[in-house]
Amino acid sequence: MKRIIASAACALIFAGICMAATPTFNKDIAPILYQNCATCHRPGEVAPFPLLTYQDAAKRAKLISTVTEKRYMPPWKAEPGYGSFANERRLTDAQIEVIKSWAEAGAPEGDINEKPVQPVFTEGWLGGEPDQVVKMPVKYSVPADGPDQFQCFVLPLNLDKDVYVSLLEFRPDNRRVVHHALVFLDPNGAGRKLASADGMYPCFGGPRIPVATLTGGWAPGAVPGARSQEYARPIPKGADLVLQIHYHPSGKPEEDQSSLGLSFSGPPSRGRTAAIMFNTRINIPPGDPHYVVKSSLVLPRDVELGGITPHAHYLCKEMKIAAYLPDGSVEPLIWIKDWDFNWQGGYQYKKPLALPKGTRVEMEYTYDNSENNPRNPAHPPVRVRWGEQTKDEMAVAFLAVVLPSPSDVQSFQQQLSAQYLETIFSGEVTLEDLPPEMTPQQRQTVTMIFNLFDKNKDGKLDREEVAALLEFVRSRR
C-alpha cells in the first residue's frame, strides 16, 4: 500500500512539474514574438498578419511552430559562427522548442499578469528629422497577384554643391508590398537615360548603371544607425540617387510612394568605399545540381570590413565567403546554406573586422539548375549564363570597406582596378573574352590596352603578350 501511495504521489508531483513546465503565451511565447517577429508582424507592416495578441498567435500556433522549426522564420540566412552580425534575427534552439511545446499543448494563454507590455514602435523617421527628403516621382501600382517586381526610381537631389551624408534612411510608404530596397549613387545621370518619363524603369538584379555605388538599403525590421560624420558619404554636385525596390503582391491592388531622408554633416574623417567581388564566367548546364563559381581578391592595404552583401539570383543555393590572412589564420565572413533571392539583404558586423594588407578574400557560390530545385524558374531547366534578367544568374559580393582617411579611397580603388585587369587578362584571351558587364568606357580602355600589347596583331594575346601587359599593370599600381 505504501508503494502504491508513494507511486501515486510521485505521479502527481511529476504531473505538477509537467503542468508547471507547459509554456504559455503570456509567459513564454509573447516575449519571443515581441522581440523577434513584431517588427514585421504588426498592422501596416509587410507581414501578412499581426502577432501582437494571444488571439493573433493562438490560431496560428501550428504554423508558427512549423516555420520556426524549419528556420524559415524569422528570415535570417547567415549561419551562426560564420561572422558575428548586428541585429541578428535568429531564434535559439531552446526558443524553437518552447514554441513547439506550446503549440502541441494546445496553445494555452496563461496568466494575464505574466504577459509583457506590447512593444511600442517609433513612427516617422527613426533617425530623426532629415535635412532633405526625396520621394519617388509617382505612385507605383502593384497588382494584386503575380510575380514579384523589381523597379528602379530615379531620385534627383538637385544639389548645387558637393555634400556629405551622415545618415541615409529609407522610409517605406506601403509596408504591405515593399519587400526590401537598395539605394545607389548615380554620379552622372545614367539612370535618367534608362527611365521613362515618370522617372522609373524595371531593374531585376541591379540598377543597370555602370558606375553605381551601393549607398544604403532597407529590409523589414531594419533600424538605421546613428548619424556619424566620421563615416559620412560624399555625394557630388549634380548626382542622383537610384532607388531599387522589390515589391511583393499582397493579394489586392496596392500603391506605394516611398521616400528617402538625408542628414548632412561636414566631411568625414575616415574613408568609406566598397570592394566588389564577382565572376561573370557563369555557364550552368541544364540539370546540373552542383555548379560551383569562385572568385577572389587580395586586399592591397590594411582595411576594416564593416559589412557584406552577397547577391545572386534564383538558382544559387549556397554562399560562402572567407578571408585568409597573411599569418595563415582564417576569418569567416559569411555562410548562407540556403540562399533565397526573396530574403536577400546586407549584413553589418557587430564590430568592424580588421583585415591586413595581403589578405585574400575568397568567394564560393553553388548553384542548382536541376528539376529538383523548387526555385528554378525554368521547367524543364535550360542553360543559364551571367546576366541581370530573371532567367540569368549572378555571383557578386559587396564588401563595405573603411579606410583611415577619405584620401585613401581613390588609390584603393585604383589598386583593385589593377587586380581586375589582371583577372581579365589571365591566360590567352581575345576581345570576345571581355566580361559582358563592362561599361562602354571600360571596354574602350581595355580594348586600347589590348591593342597596345597585341604585338603581332593577330586579335589575341598569347602568354608572352599577357605577361608584358600584367607587368605594365603592376608597375602602374
Second form
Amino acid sequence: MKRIIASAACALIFAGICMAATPTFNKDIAPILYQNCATCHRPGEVAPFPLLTYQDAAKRAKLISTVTEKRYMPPWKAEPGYGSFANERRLTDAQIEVIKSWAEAGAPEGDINEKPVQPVFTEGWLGGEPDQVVKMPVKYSVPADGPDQFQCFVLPLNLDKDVYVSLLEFRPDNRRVVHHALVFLDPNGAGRKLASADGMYPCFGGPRIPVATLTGGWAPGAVPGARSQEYARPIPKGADLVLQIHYHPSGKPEEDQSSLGLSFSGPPSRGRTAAIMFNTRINIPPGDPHYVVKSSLVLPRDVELGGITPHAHYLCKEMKIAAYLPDGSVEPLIWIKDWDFNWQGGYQYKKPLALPKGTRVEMEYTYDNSENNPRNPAHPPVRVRWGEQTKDEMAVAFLAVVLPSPSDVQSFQQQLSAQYLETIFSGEVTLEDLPPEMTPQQRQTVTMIFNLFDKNKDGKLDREEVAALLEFVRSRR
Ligand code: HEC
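Can I have the other form now, the form predicted together with heme C, not the form predicted on its own?
Below is the whole assembly, all chains and molecules, this chain first.
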C-alpha cells in the first residue's frame, strides 16, 4: 500500500519526469520477464517459481535484480563477442539497468493498461507431429531431495531398414526435474549390455558406450530446429538410441517418463557428423587451482561448423576454443569463463562457419582442484583423472560438422582417428594413460599391443617405439 501511495504521489507531483525515470512492472519489466525468463519460470517448468504476475516478480524484485546483474540468470555461459550464437540467452546492459532501478524504486506495478499479454507456450511437440515416438522404457522415480541423478535409458528403435532423421525432438515429461538430456546413437547394442532388465543404467559423464555419437540434446528453453532433409542424420537398421538424463530433485518425489520424437525423410544431400575433440590425459594433483588441459585437431578438409557442445565435470572453470585458419586469421568458437556442469548445452552458430582444410582447432580447459572451488566434489581434494564418474574429469568438445556430401563422412572420420593416434602416441606413453572407461577386452588388446612394442620393457613407449607402432598401424590400414 505504501508503495502504491508513493508512486501515485510521485506521479501527481512530478508528473512527466518521475514517470519517465521510474520503470514499472507493466510497462518495462513484464516484457523482459516474458521474453527471457518465462520459458523456465512458469508453472510446471524447471525453475523453482513462476515469474508471470506482478506478485510473482514484486516479492522477489531485489533477488531478480541481483541475479540479473551478476548474469547468473538467465543462464547463459558463453562469453559475448566470442562466437555468435543463434540460441543466445542474454539480457542487454540496458535491460539489467532497468530491472535494477525498478527494484530500487520499490518495484512499482504501473498502469495495468500497459501490461503485455502473458506469453502462450506450445504444449506438445514443438517441431510438429513426429513419425515415430519412443518413450523411456520405465517411469523413473526422482526422490524429493539429495544429489542430482544421472541415468541412461536404452530406447530400441526396432528399425528393419536404415532411416534418415530430419528432426529429433526430446520432449521432457516432468519438466520440474529434467535438467538436461543428451541423445546418443548406439549402433552396436552396447547400451543394452550395460542396462538392467528395465532398460536403464546410471551414467554421469557419458553413456559409457564405445562409439557413442551425440545426435541430439535438450536443456530448458531449447527450441528444436526446422526439419531438414538436407541435413538429415542416417540411423542404421538395428541401432538403439541411448538417452542420458540429468535429474534435479524438486523438493517433492517426482516421476518422469520422457520421450523422443523422430521425423523421417529421404537421404540427405550433405554429410553431418561430429568431430570430437578430447584429451584423456588428465591427472590433476589435489589442491592445484590452475591445471590446464589442451587438445587440438587439424581439419582434414573444408567443413561447415554448425555448432559446438563443450563438456567437462565439476572442477573445470574455464573453456576456450578457437580455430586458426591457414590464412592466419582466428575464428573464436566459444569461451566459457565460469563453466557450470549444471548448465551445459549445445551452442548453435548464427551462421554456419566455413572452416577450410588445414584449419587448426585448439581447445584449452582450466581446472581448479583446490579447496576454494565450491563445486569441488571432494573435501579434502583428491587426485583426479579422466573418467565418466562424478569424481572424475573430462575434457571434450563435440563440433557439429557439415560436409559437402554424406559419402565424405567416413573418410573424414578415418582421417581424424589417424590424427588422434598420432597425437596420443607422440610422447612417452604408459599403460596408465589408457582411458579408464575402456572395456576389459579393449584394454587387453591395447595391453598386448603395448607389450609387443615396448621393446626395452621399461613399462613405457618412448618415441622410437611409438614410431614403430604407428608404422604398424599405418601398414594395416
Ligand atoms: C533456462 C531456464 C531459466 C531461465 C531462462 C531463467 N531461469 Fe531463473 N532459474 C532457473 C532455475 C533452474 C533456477 C534454480 C536455481 C538453479 O538451478 O540455478 C532459477 C533460479 C532463479 C532465481 C533464484 C536464485 C536464487 O539464488 O535463489 C531467480 C531470482 C531467477 N531464477 C530469476 C530469473 C530471471 C529474472 C530470469 C530472466 C531474466 C531467469 N531467471 C531466467 C531457470 C531459468
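Throughout, rigid core stands for the largest set of C-alpha atoms superposing within 1.5 Å between the two forms. Every value quoted in this text rests on a predicted model; they were computed, and no experiment measured them. Numbering follows the first chain given and starts at 1.
Novice: So, superposing on the core, is the move of I449 at the CA at least 2 angstroms between these two forms?
Specialist: Moves: yes, 2 Å or greater.
Novice: Cα shift of A467 between these two forms after core superposition, in Å?
Specialist: Taking the core as reference, the C-alpha of A467 is shifted 3.8 Å.
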